[in-house]
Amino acid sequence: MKIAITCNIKAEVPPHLEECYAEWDDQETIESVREALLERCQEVFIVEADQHAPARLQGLMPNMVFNMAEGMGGDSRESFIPAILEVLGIPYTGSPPLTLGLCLNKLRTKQILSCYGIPTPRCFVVESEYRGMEGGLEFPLIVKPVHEGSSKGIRDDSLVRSEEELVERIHRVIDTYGQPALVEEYLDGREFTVAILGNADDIRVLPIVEIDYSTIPEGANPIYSYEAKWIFDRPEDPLDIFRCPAPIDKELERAVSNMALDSFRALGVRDWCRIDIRCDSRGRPHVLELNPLPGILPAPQCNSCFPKAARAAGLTFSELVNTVVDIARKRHGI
């Protein structure tokens, strides 16, 4: 069997450009995925998800693609490779172009969740100029870019407590990222992330991960900001920020798991996904967002939630990667 890995490789860049490439995978991760696939496949090729990818894929015509490509630029960047693969008729892991586009756009995700009656924090979007509070929201609030991942644009000071702070953060998002700002109500309860493997009736929720904000530096806001994910937390000095399995009672565990599954199905996700969920002050869970292209840093000292949940479920990194391939093969009937 011949497999290609489609990905964007994170090279060393100056510190001021690190955020631009936060979603991309480093060489160690890509090589670990390649080694895992080689345990079961005769040939594994790495295809950079750039303008040359369509011709390269057409020339290789692999039996399967393990898609990790995040893309660069625009709110459809994650849909580029799956769309090309569908044109070429090449089977691939993960979600289709439409789902990837919808999940990257936080507003569209929330609108679909709301249509299915799945709780999500209330919000409004500012396209260019703030014209006043909408939707009955009250401070504190969080300001985010509407279509970014990996905590890009969510800084420690994105949690705002006054209109002056709100206006400044809105304009910072619009000016810096060239996209609308999502203003979302802040939920001050516990936060979880849920890893899911499978499709239809053959689906599995891995042990739930809780984010423990008591471990972040004193004075930092209790949100999974860019600083918390990429600055406070480093492989050489990791934060003890995750609890897996999460120490929660059966009732909350069932509610969080069912909400994650409902969200997975509502957005048309396939094969695997990580869903972020946060509770309000009364302990009621709400979906923050879905990540159908979850990060999978292989080293245990790296705080990568999907591999952490997989290890808690008894899966090695190699078993996780090959399980995703097996799930996709079953879906494709190969």
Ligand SMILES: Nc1ncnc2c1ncn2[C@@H]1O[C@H](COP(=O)(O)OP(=O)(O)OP(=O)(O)O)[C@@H](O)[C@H]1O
Given for the second form:
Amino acid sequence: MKIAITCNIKAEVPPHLEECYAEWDDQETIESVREALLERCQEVFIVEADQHAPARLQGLMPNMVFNMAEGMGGDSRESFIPAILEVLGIPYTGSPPLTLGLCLNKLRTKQILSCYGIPTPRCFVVESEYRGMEGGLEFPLIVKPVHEGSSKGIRDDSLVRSEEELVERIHRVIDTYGQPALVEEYLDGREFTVAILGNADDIRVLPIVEIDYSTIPEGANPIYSYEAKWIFDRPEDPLDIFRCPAPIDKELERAVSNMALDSFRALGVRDWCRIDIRCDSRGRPHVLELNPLPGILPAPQCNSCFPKAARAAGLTFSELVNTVVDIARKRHGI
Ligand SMILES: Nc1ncnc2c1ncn2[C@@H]1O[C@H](COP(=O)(O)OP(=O)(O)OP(=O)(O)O)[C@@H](O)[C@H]1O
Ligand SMILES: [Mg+2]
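The block above covers the form predicted alone; next, return the form predicted in complex with the named molecule.
Now the full complex is given, and it begins with the chain already shown.
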């Protein structure tokens, strides 16, 4: 079996540029995935998801692609590699181009969730100029770029409590990230993230992870912001921010798991996904977003939700990677 990993690899950049590459994978992660795949395959190739990827993939014609490519820009960037693979007829892990495109766009995701009756915070989008509150939303609100991940553009001060702050943050998102700002009602309850492996009837929810906000520095807002993910939390000084399995009662566990599964199906996700869910002040869960290309940092001290949930389910990093391949092979019938 010949397998290729499609990915975008983080370059060494000065700290002020780190945010630009937050979604991309570091060399250590790619190497760990390669080692995991080599336990079961004879040949593993690394293909960078750039403009040369189509020709490289056509030259290699692997039996399977392990797709981790976050893409190089634009709101369809995650769809690029799966679209090429479909044209070339190469089987790959994970979701198809349409699902990746939809899930990258938080507004489109929320519209689809709403069509299926899945709760998600109320919101509106500002394309260029703020023209007043829409949809009867009330403060506090959270302002985020409409199509980013890894908390890019979600800073500690993205949680706003006045119109003055709201207008400033909206224009910061539009000017800095060159895309519309999504304004959402802020849910102040418990937050969970749910890792799912499988398809159709052969699907499982891994132990739920809770984000424990009592661990973030005093004075910081209780959101999993860019600072919380990448600045307060460093491998050399990790934040003990996850509880896994989350200490929740059976009823909430069932509601959160079912909501994650319903969202997975509603968006047409395949093989694996991590779904972020937060409760409102009355304890009712809502879906924030889906991550069909979940981050997988291999080192346990680097807080990474999917590998954490997998470890709690008894899967090592390498077993997780190979399980995803097995799930995709089964789906493709190979
Ligand atoms: N409506 C909301 N109410 C409360 N908290 C929110 C809301 N939206 C976002 N947050 C907080 O901000 C964090 C990041 O938001 P979100 O998951 O939308 O961004 P992301 O960049 O796509 O994240 P990821 O790293 O999972 O890709 C959430 O984990 C949550 O803590
Ligand atoms: Mg998220």
